[in-house]
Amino acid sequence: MLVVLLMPSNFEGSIGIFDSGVGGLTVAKAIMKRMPNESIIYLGDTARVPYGTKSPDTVIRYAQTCSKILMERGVKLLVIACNTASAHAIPILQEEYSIPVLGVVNPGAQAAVDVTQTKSIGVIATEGTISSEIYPQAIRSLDPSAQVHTKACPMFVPLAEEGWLEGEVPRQIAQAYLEEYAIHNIDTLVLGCTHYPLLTNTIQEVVGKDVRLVDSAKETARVVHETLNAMDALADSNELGIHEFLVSDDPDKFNRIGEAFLGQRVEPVEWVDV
């Protein structure tokens, strides 16, 4: 059933962002940073965190719940910030609703075939949203000559949340995972998790200079302003954007990790049953 929300006719509301934690976070950072007059609604599912080991089912359920009480505060926009709800409910919530809802899986394999040379393209993310082929699918579906190698790194998930991202050990577990691919001979990683970008260094020292990163959260963001532009939806340039945090378990940790993700302090919070 597509629900058919009435918008005022310049185009008011927040852009909503949902993840299953913290790591959507880094989306909203980047949609910040390059709309800075755009008021943002940000929904956390901590509660049932983390979506990567979840059947397809059971993702889709939680993508519409945390979709529903977006929607129900007026957005214009919807943005799946989780890879593995991208992987399976972008689709579904397309149909339910007459805003646009992206995802972070098509911007990211779009900059990986833009800037790769030799076609060999790296994906890493969590087991979930690896096992679903999602990035392969739609890398090949922009060129099928693309050659994808994917590898789920779950333990870069805890690495960013407890800030431990830079040194001995989150080099020695990047090692473990990525030495592979000098064998594939990448010139080009997709970093297919919120939480990845903040290894950034890390990732990049082992995979090496000549690998080029791309960060699906920076993609995503241009790819909302060039919907909202394209809508004539885009915040006044003499307002300011309001940003409201919600959350379905505890404020506090949220806040407490939140702020490595965000860059400043994530406040208020509010909690909201899922």
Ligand code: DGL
Given for the second form:
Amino acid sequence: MLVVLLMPSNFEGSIGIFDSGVGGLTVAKAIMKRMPNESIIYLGDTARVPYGTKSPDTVIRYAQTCSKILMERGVKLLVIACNTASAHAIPILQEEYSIPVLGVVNPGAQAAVDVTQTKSIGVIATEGTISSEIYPQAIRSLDPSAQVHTKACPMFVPLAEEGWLEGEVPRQIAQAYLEEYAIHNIDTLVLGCTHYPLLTNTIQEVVGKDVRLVDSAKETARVVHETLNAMDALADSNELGIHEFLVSDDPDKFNRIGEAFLGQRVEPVEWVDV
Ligand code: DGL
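Okay, that is the form predicted on its own; can I get the form predicted in complex with the ligand now?
Following is the full complex, with the preceding chain placed first.
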């Protein structure tokens, strides 16, 4: 008698994405745009945000919980859509899971190296990401001659979450953080934090139009696409993918703030216990 075991396959699953909160929705948006047929489960760890001010050990522990929740839902690929968590937790998560675990730092570094002409690159990010030195390492591994000038800009996160994106106050804060870049003569600035792309106009105004701003979301979506393609695991349906959102704090607040990051209504949102 022939017994056929129908095993559920990871390759039929969704793309799992997590961030400390709403910011990773900028990455989710780029993935949705590039791969509209893919189903996505996004987890925003809104109860424990921010990660950017926490110690590496704490961030690793948080990243492990988020990954576990998404793995239990059968995701086929995991995207750490948080620079701080990518900086601290990628090697550990890659060791823990057999599915691909991708972060946003290497794609951002690659995009910067691709566009810079002067090889003088600025990187702005959270305190945790900057002190990890992950961006200079990633950029120099791609181009050892690159000069990397890093700066933590922690106030940008609450500004983005408050929707305070343009005007006098964000401009003054951006000037205070970014004026030092004038002396480094950078031609490329990596927005190494998921929240910063929302402040693109203000940041561009302050650093000047000749500096190229690099947002790793688009490049991350490209790497996700290539990885799934290489695994022969792209969704083969012609129907639009299903998008689900999980949060560890108030779903209504996530819904409200998230819309600015995703560019569309964020629903359905389900609460999960982290
Ligand atoms: N998502 C974080 C990052 O990209 C920014 C917000 C936080 O500090 O948690 O580093």
